[in-house]
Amino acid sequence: MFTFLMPTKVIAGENAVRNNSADLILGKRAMIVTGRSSAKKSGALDDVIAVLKDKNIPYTIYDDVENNPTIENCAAGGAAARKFSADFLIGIGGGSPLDAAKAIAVYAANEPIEGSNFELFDIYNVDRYPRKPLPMAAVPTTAGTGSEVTPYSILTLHKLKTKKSFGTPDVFYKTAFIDGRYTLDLPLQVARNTAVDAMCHLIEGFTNKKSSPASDFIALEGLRIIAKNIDSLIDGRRTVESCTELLWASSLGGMVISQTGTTIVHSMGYQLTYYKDIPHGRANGLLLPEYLKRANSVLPEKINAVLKALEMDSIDELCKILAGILPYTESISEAEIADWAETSIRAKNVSTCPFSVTLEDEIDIYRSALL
């Protein structure tokens, strides 16, 4: 028995926003949630504003989302939404703005008690959050997180010195617009990092203890799309078509982990991002080879299916490609590794990893991948 929930309407193709304006308008007053620059540079912000103006929808822009948004950052966004009386949100950007918008949607509908930001990381509780989060539309400008189709929001918790996610079906985006024009001019390394993040989602979901026939089917399709377009990540010769396909693969990865969650690749990777400021996708990619080697010992059939979908003959071939597109120059110590493992071993996704994981195992993975 398995269940499959995917309530987001996905619209993919060139000019998806302008040609499907009715699906963007989810209320009468909009707040656009984005970062400082990506929405503007990609053209996505111009497209969204054009639709809002055409439909006479008042809007405000919250563009203070940090690269690794915190609870405090999102609570401020919620306050801004309440001040403007927004009744729907439009998230534009990569994983950070799209994740932040989900938390902002909660805060916009539920003003925090003075001195508290709510505990977003408990299981969703209607008694704690008496009003539903505001409805949201998503316009991704990177092809990696798949946040536009997940019920998760990953935020930085300085008190725990790590990143952590909260999740509830109520923060699924109502609609998501997939347009490769918005990622065509991304710096090549950003495109590589985010594509590797999507690959990790697909592989971690496929090998996860919570996987199902439905999530497996989607995961392999996503990997096949990445394989078709991997040369564009290696040589940098991207087209709108290839970018749209990679965005679709990213969305498929999001659909997969919406059903399964991730594994230790993500929880261990958060430490690299928090302490070393290594971009999320690159952090995951640095750890993925060691994960694959261990997963292969318990799931050889599935790892063979992964390699077949990626059109590769061996884990070593995949490792070589990852090494070629993911630079690694950071200096990391044994003491740092021991400290990170103490945190990451407590993550919930340790229990859904396909192989047993101890503190010593995570230390060994860090060592093998990073030293």
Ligand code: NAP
Given for the second form:
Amino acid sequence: MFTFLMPTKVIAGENAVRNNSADLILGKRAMIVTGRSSAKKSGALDDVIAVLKDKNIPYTIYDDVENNPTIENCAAGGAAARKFSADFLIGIGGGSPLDAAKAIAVYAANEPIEGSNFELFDIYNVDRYPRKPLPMAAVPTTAGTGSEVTPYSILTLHKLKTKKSFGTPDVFYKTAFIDGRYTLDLPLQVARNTAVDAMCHLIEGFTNKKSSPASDFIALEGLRIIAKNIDSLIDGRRTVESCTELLWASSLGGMVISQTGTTIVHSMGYQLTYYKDIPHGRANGLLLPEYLKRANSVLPEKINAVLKALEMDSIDELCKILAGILPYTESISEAEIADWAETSIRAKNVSTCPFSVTLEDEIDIYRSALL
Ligand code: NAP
Ligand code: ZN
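Now the other one: the form predicted in complex with the named molecule, given that the block above is the form predicted alone.
To see the whole picture, the full complex is given below, headed by that same chain.
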């Protein structure tokens, strides 16, 4: 038995925002949630504002979302939304603004509840918030996280010195607008990092204990699309078409992990981001080779299917490509690894990994990947 939930209406294609105004306007007063510059650079903000102006919808912009947003950053966004009396949100940007908008949607509808075990604002017990989060529309400008179609928001938690996700079906976006024009001018390294994140979602979902025939079907299609466009990430020659396809692969990755969750690649990667400021997708990509080798020992048929979908002959071939597009320059110590493993072994997605994982296993994986 399995379930499959994907309530977001996805509208994909050039000019998706301008041509589908009714799906962007989910209320009477909008707050746009975004990072410092990507919404403007990508052209997405202009498209969204043109629609809001055309339909006489009052709006404000919260453009203070940090990379790897904190809970406090989102609580401030919630206060801004309440002050403006926004009744819907439009998230524009990479995974950081799209995730932040989900927490902001909770805080916009409710005063933050203090006194959690985890943090000042108890977003991890989101069921305690009596009013539903505001409805949201998403306009992704990176092709990686798939946040526009997931019920997760991954926030930085200084108290635990890591990142931690909260999730509820109530924070699925109502609509997501997929337009490859917005990712065309991504710096090449950001395009690579984020594409590797999408690849990790597809592989971690496909090999996850919670995978199902439906999520597997989508995962393999996502990997085939990445294979078709991988040269554009290697040589940097991107087109609107290749960007649209990679954005679609990223959304497929989001649909997969919405059903399965991720694995230790992600929970171990959070420490690399928290302590070394390594971007999310790159952090996952550095750990993926070790994961693949271990997954291959318990799921050789599934790893073969991954390689076939990626049009590669061996795990080594995939590792070489990853090493080429994710150059590794950091220096990391044994003491750091021991410390990180203590935190990441407590993550809940350890239990859905296809192989058993102990503290020593995580130390070994970090060592093999990073020393
Ligand atoms: P990001 O942190 O959202 O953005 C990385 C950088 O790229 C930022 O400096 C951003 O600028 C810039 N940028 C974004 N779009 C651009 C564009 N079109 N042109 C030029 N620059 C652009 O990166 P991300 O990898 O997309 O998201 C990572 C976050 O998503 C992490 O917090 C991760 O934990 C989370 N995540 C969530 C899920 C989920 O299911 N919800 C899954 C995986 C990862 P600005 O500062 O101006 O925005
Ligand atoms: Zn990810």
